[in-house]
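Take a look at this one chain, the form predicted on its own, written out in structure tokens.
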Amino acid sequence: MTIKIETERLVLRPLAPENADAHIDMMGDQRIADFLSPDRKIQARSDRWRNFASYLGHWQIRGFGWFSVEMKETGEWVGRVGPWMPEGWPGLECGWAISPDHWGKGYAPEAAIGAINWTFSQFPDLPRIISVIDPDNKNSQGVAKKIGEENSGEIFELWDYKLEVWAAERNVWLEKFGT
């Protein structure tokens, strides 16, 4: 089965080997590393490659994972978004990372809504969707608000950081955004 999610401006497909260089380059930007790196520093290219390989493996193990986000008109790679739940995670998350060249265009919330719709359709018993967000990441908090999530007050500790769990209850979310 081929998964393809279309939104108004974007196409989401499972992250694939051909997305490796674009993803590795995105993760080599300090603005991304500030919130998605264990020490807030750009990781070595070899570490970014291994992380990308683990994202492909997540699809194999869980049957879901990050989607590549591409512009519908040009096919240009914009970033990643989608369901993610590695071992020890506090719940099924919809996360996002958009290449800084594409910030401020509304791609993260547009893609996240498409990914969450897909996730809820695949998991009919899933009571809520979460996003794990660094308390200093105001941009991601803004995305979370736009996609109907609220700060749950829960804290998830990862890499010596205390991260906030933002969440949306399934029924409330589907009433607002469901298709």
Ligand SMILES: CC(C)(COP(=O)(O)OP(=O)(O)OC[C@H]1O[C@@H](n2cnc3c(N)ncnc32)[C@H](O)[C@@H]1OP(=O)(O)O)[C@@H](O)C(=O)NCCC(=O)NCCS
Second form
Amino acid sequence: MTIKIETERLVLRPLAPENADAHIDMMGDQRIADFLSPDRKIQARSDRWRNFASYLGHWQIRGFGWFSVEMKETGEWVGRVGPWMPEGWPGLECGWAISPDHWGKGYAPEAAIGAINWTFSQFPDLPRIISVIDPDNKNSQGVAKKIGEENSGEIFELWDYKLEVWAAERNVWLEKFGT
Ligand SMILES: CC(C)(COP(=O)(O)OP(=O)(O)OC[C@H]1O[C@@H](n2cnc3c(N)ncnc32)[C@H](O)[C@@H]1OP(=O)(O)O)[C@@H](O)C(=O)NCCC(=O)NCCS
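What I would like now is the form predicted together with the ligand, since the data block earlier showed the form predicted on its own; can you produce it?
Let us now look at the entire complex, which starts with that chain.
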């Protein structure tokens, strides 16, 4: 099955082996590590490679996972966005990470809306979508607000982080953003 989601400016496809270098490079930027590394430090390239491999494995195990986000016009890789639920996670999450050169253009919310529509269509009984966000991560909270999520007040502890669970109820979300 070929999965391809198109939004106004972007194309989303399941993260694939050919995205390894772009993804590993993105994770090697301190602005990304600030919120996505266990100790807030850039991980060794070999660790970032293993991390990437686990994302491909997530697709194999779950049948869903991160999407590669590319610009429609140029094909340039800009990041990864999409559904994610490793074991122990507090729910089915839509996450996002955009290469810092491309921040501030609304790519994360645009891709997330496409990815969440796809996710709700795949899981007709899914009651809500969540995003787990560090209380200091204002950029990510900005994305959550733009896609209709609210801070649920729930806390998810991961590594030394106390992450806030943002969430949107299925029916409310689909009424606003559903295609
Ligand atoms: C969070 C993230 C995905 C947002 O992606 P994005 O495509 O830039 O999203 P937006 O364009 O909607 O911008 C979100 C906010 O980032 C802020 N921002 C940060 N850097 C910016 C820049 N260089 N230019 C403009 N805005 C910037 C803006 O204030 C914006 O909020 P606003 O639109 O309410 O003013 C991106 O910052 C990122 O990858 N961060 C590191 C990884 C991460 O934290 N992931 C989420 C973990 S929960």
